[in-house]
Each structure stands twice: as structure tokens, then as C-alpha cells.
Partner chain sequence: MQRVLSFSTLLLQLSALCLLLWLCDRLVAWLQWPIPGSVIGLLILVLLLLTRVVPERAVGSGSRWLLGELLLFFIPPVVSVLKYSVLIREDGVMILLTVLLGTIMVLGGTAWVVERVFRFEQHLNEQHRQELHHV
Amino acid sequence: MSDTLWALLSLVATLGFYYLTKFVYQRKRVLWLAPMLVAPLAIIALVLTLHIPLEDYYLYTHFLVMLLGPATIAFAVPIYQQRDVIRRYPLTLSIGVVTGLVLGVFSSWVLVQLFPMPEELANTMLVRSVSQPFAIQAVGSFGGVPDLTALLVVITGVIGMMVCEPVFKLAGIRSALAKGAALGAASHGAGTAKARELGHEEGVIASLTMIFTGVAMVLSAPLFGQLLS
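Will you show this chain by itself, using the form predicted on its own?
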């Protein structure tokens, strides 16, 4: 099969797996069927089974990565739409953003100290707790690798989705605001999706916290990079 056909198959399969898993998950909301978990695994299995060269896979699918730019700008829309929520809960959002940002970077730094790993991977770990568009922009200040950023962000988000409810129950957290702020700050997009399943208010707070934490990471990344270098 030619490189162009492999590339076209890769693009169609990537979009197909995503929309198929999303369709299934909307009808049966089981964690193990979440698109962020199942779709990447299905794509990896396809690439390995058919021995698709990575160069061919990225030939057309890299256009999907380019959409991260417009997606970042589009984050302005929910900020405008939920401006009343921002005015009502400024303290909740501020605490969620600051706490999520500091603990996200610090916990990653602790993991790097406890489990030695290659320097580039260690530096990339530091941005794993913010949404992918922001993480890719910030990772350069830490000396990390943008190509690894997406993988670490997805893993962090999926783990957050999996453990959030037992953690909330164990910690006795019942407040919708607290749940939303925690999921948005620690588990970004995946956490926000989970927050929306828990309730409307949780979803709104998670979305705003995720956005503001991402912006704060991009702005503060040079400072964190200097402090941790």
C-alpha cells in the first residue's frame, strides 16, 4: 500500500475510532468505554497490527494537532458565557487555580525526584496537569518535549477520571464547587468531562478552572522553569 493510502487510512481510522467510542460512551457511560481511553488504544493497536509507519500516520493526522491553536482561542467563549459564575465565585476559582497550578507542578517535581528518568521526560512531566494546548505552549520553558506532552496529559486526565469519585468519598467532599475546581485544575479536559457527568455546576466550575489554570501555567512557566532548573 502506498504512503498516501496509509496516511488516508490513518486519518479516517483516527476520526472513526473517536466518534465511534464517543457514540458508545454516550449510551453506556462506563469508565472503560471513555473515548480518551479507548480511542488511543484502538489506534495504537491498528498502527502496530498493520505496521503503519509513523511518518505515514502523521502525514495527514498532523492537521488534527494543528487544531489545538484554534481550540486554545475558543476557550474565550466559555469564559464569556460563564462570566456571571466568575463574578459569583471569584474566591473558589482563584483558590482552585493557584492550588491546582502549584500542586500540579510540585507533585510532578516530587515524582521526578523519587523515580529518576531521562531529563527530557522529567521536564515534560512538569506540565502534565494542564490542558494540552496550554501544556504544549508551556513545556518549552521547562526544557521538555512537546511530542511527549500530549501523552502525559492524557494519562493524567484519565487517571483523574478514574480515581476522583473514590477520592471525593474518602475525603468527604460533597460540595459541587469543590469537586468542579479539583477536577478542572488537576485533570483538565478529562476531568471537566467527568465533572459534567456529576452535575451542571461541577462542569461549569471545572471548565473555568481548567482554562484559568492553563493560562496561569503559560504565564508562570518561565518562573517555574528558573526555580526548578
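Switch from the form predicted on its own, shown above, to the form predicted in complex with its partner chain and output its structure.
Next up is only this chain, free of partner chains and other molecules.
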């Protein structure tokens, strides 16, 4: 089959699996059907079984990835909409963001010292706790690889959704703000979706914490990179 045909098939399959899994998940909300998990897995399976060359897979689908740029700018709207919440809890939010960011980078840094792994993988680990568009922007400063970033960020999101409730119970966390901030800081978009299930306030705080942690990560990445290298 020619390159363009593979590329076209890849784009159609990516769009198709995405909207299909999204449709299914809207009707049946179980973690194992979450589109962030099932859609990439289905496409990876397709690429492997049909032996689609990766260059052909990217030929058209890379236009989708380019939309991560304007999507980053779009985060300005929820910040603007929730400006009253920011005005009410400036201290809680900023301390949540700083704690989440610092813990995110340093917990990974400590763990990769304990569990030996290839350097590019270890460096990529450091950005895994922030939202996808920010992580992909920041990973270069840490000496990590964009090709590994997306996967680590997705795994972080899924694990955060799974473990948050027992962790909150063990740590004796009761306030909506603490739960929301932790979910937004530790598991970005997936955590924010989980926080919305816990409650409205949790969801708002999670989404703000996620955005601010992502911005803070990108802004401080050059500094962190120098500090840790």
C-alpha cells in the first residue's frame, strides 16, 4: 500500500477510535473503557498488526498534535471563568501548585535514583505529573524525550484516578479543596475528571491547580533542569 494511503488510514483510524471510545465511555463510565487508555491501545494494536510504518502514521496525524499549542492558550478561559475562586483562595491555590510541582519533580527524581533505568527515561519521568501540552513543552529542559512523555503522562493520570480515594482516606483528607488540589497537581486532566465526580468544588480547584502547575512547570523547567543535571 502507498504511503499516502497508510497515512490516510491512520488519520481516519485515530479519529474513528477516539470518537468511538468517547461515545462508549459516555454511556458506560468504567475506567477500563476510558478513551485515554483504550483509544491509543487500539491504534497501537492496529499499527502493529498492519505493520504501518511510523512515518506514515505521523504524516497526517501530526496535524492533530499541533493543536496542543492553541489548546494551551485555551486554558486562559477556565482561569478567567474561575477568577472569583482564585480571589477567594489565593494562598491555598498557590501553595497547592508549588507543593504539587516540587513534589512531582522531586518524588520522581528520588525514585529514579532508587530504581535504575535508562537516562532518557529517568529524565522524562520528571515531567510526568503535569498536563500533556505542558509536559511535552517542558520535557526538553530536563533532557527527556517527547516520544516517551505522552505515555508516562497517561499512565500517571490513570494511576492517580485509581489510587486517590484510598490515599485520601489514609492521609485523613476531608476538605474538597485539598482533594481537588491534590488530584489536579498529581494527575492533571484525568485527576480533574475524577475530582469532578467527587464534587463541583473539587473539580474547579483541580482544574485550576492542573493549569497553574502546568504553567509553573514550563516556566521553571529551565531552572529545574540546571538544578538536577
